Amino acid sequence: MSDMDVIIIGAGVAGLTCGCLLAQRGLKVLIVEKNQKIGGCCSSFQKEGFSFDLSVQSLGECQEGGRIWNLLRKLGILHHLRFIPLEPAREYHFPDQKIVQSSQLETHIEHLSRVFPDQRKGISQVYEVLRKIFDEFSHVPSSLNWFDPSSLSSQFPFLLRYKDQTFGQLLGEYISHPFLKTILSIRTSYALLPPEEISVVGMAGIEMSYFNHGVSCLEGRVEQFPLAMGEAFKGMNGKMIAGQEVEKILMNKKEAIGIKLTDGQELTGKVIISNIDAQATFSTLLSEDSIPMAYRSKLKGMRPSLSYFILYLGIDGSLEELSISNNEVFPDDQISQEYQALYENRIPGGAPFYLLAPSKVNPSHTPEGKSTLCLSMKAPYHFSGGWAQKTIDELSEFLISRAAVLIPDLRKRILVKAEATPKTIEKWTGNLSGAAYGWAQIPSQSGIHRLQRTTPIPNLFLTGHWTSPGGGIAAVVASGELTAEVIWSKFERGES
């Protein structure tokens, strides 16, 4: 392993995707993972007979023709996994009404059009823009020169037109009804941003990766997905080191030539790919003088996404009170109000929250006659109250009391409890400030403005949610595929 073609730092989904595709082509690939378990955010844990997925509960693009489905087929492991379609995809609970959202775009548009008949044309136009942006972004070649306006305007007109716009601005063009704007904006919360801040490009990825090929849960535990990829990687003669952290990236003059592990072992490679936190890559693994000043300044000015507080519960009995597994509960229809508090490092008293019941679609998560709940809400890393156990207990109590409105006897049915804070997420993933989705998907950090796969350091590349397309499992699979394409082209040209 002293002379690899490719060394990948981090065995998250993007790193595994990239590693598998390059090993499949015959390159000698090594993946190094600091944790004993691979998969990054796509991991699971068990407590007292209950299974919990850490942070990934549902996936887009897993049905036939979707990006994840196509990848698994290409790697020959599609038959190892079974995806359960979720239809409807989710329910949104407001104080005086419930909104049911289909996972099928045409059904979703038709339902909204019946409720808001005078807005039918605008609804269709919003989703047509999102669809075209998503399609264009899905076909952007890795070799495209983003700074050539002529190639952008001719091949990718919607990406060019909307590259600096927010989703709120797009809604302002086509939608006039305030509550319809709220409904269409609900899923901006999956990027941890209000509609006034999330980019149109980022929103296109979030919405269309679900609508194009449905929403699914993986039968069993979500970690089976990266574990299956890890086995496929080893079957292609890929090499894996788990439980070892990279201490630094080795340089020869100004080029990346390998890595040094915390146990002192040095490994060389023709190409180094970082699938870990971008700030850590450039501030911890590299010396400051090896990075151009302009690139250092760009990194310092970039903003990570918010994070989550998550409460995992093992429950006695079934959860017949809930119609479906994926729910989001709002105190009112002002979905942007909580962000001011979050940006002030507070969690507002009336914060919306997610209420997921994974065992409704995955009974194997629990002993017979039991259920699982996952309650979560957006959270700042630098919480004003700190993340002491007292704070954790107070937030847990808040979520339980809110969820008990839908599940009246919840409190006395709790058998198992576990919590995760932004600090926990930072520890799991190494992500700066426990960022759930890498850089926040604001216009200045989305699409062509996100970090490029190539870096100013020769032979050093990036993959994962710190580069395009951004956060989410389907998006990081796309990132892994695009980075693999860049690296393979480099080898084909004889440049490594």
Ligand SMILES: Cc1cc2nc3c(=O)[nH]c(=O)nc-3n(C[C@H](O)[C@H](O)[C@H](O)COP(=O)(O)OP(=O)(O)OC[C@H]3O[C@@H](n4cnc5c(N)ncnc54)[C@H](O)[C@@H]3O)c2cc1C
The other form holds:
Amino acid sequence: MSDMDVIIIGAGVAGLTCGCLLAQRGLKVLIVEKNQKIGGCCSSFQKEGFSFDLSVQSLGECQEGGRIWNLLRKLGILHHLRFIPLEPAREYHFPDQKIVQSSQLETHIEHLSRVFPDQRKGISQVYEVLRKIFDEFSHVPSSLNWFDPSSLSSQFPFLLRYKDQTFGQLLGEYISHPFLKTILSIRTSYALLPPEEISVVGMAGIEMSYFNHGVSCLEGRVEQFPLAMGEAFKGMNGKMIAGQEVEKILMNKKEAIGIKLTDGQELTGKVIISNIDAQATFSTLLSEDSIPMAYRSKLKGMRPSLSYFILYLGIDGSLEELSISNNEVFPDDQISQEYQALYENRIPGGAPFYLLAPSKVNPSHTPEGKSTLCLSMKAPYHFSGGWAQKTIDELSEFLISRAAVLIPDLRKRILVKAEATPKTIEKWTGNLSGAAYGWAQIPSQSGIHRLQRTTPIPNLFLTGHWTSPGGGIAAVVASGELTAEVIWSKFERGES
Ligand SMILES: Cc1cc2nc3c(=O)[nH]c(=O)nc-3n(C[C@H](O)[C@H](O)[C@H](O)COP(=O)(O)OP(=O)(O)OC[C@H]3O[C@@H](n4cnc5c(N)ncnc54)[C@H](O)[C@@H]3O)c2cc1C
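Could you present the same protein in the form predicted together with the ligand, rather than the form predicted alone shown above?
Following is the full complex, with the preceding chain placed first.
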């Protein structure tokens, strides 16, 4: 398997997307994955007859015409997978009221405008900015020179205008009602950031990838998505080594020329693509002296996204109490308050939490007459209590008592229990500090400021949520596509 055209380190969704597209073009591609199972964050597990999706619960861009739908069609595997539309997309529970969010943008805007009639214009303006940024970002060619302001201002005026702004600033421009600001900010929590910190560009990606071609979940287990891509990859003569970790990127003079596995095997490739944690790529797989000092210091100053504590429950009976499967529960309408505690490595007593009931839409996850619940909250990696079993038990207890307000008798109905902490996520994916979405989507790490797909090392490229556009399945599919485009044009130009 020496002399590959392309070697990809990591079989996350981005690595698989990139690998499939390059193999489909006829290149000799090898993907190396440290786990036995491919898919990275997009994985599932089973316990005592119940199926749980490890992390990814809802997906954007999967309905007809969406980015993921188009990719699956191009790879000829659309018919292997069925997506279930989630409408309404989710419910937000505040102490005095419940807000239902549609997955259709126009319906969502109309609903909010009826509740806040004097803010109708501002609501439309906020979503118009997000939509324009998302559209511009979706059309950025892989070859764009970000640092040429003339091409940016003529072709991508919204990206340029908002490149350094936070979503909080955008809301300040158009919205005056405090609770409406809270409602419009809820989805910033999907980047694990408050509105005052998340970039407008990052928020545009999160919000519009869900409104663009609907919010869905996969029928069956979410891991079927990467597994189907893995099969398509092999069908296109792609080579896969699973269960082997890449230990080093091999260099010749200043160029990347191959990889070394933990079993000592050395494999060469014309192009190396890293789909793994960016810090690990540059600090573990490469020696410090092979990376320019400025790039090293830039990486050291970057901030990963936060992580999650997740409690998976298999429970007896159905969940008639819940009207839909995706819920988020808030103790009050101050959604930014918890972040100060998280940054101090604490989880505040009144933290909001997510309450997902996957088996409500995916009954195949459970035996007859049973249900699954997934309770989760944002969590710092360096949790002050440490991630000892005692802490895990206490957090589980906290989540169960909060969820029991919505699901009476919950405690008595629990049949199966499993937990994931930021350390579990880090161990499974290799992502620094269990980061759920790569680098935090703050303005200095978003859009044109995000880590580029090209690196200072010739023949070494990046793909996945540590590079552009960012975290989330639709975004890493975009990242895989864009990296594949860069590599393919390199081969076409005869540069490899
Ligand atoms: C708890 C949680 C919930 C989430 N929920 C959602 C959601 O509902 N919807 C959504 O769209 N997104 C969600 N996300 C985000 C989304 O899952 C990720 O952004 C995306 O899957 C990242 O894909 P990736 O290809 O960039 O990398 P990863 O999935 O991180 O894949 C990297 C791969 O590289 C492998 N690897 C690491 N080191 C090595 C090595 N040295 N050698 C070989 N292989 C290696 C890893 O094992 C892994 O398979 C969630 C993430 C988390 C953690």
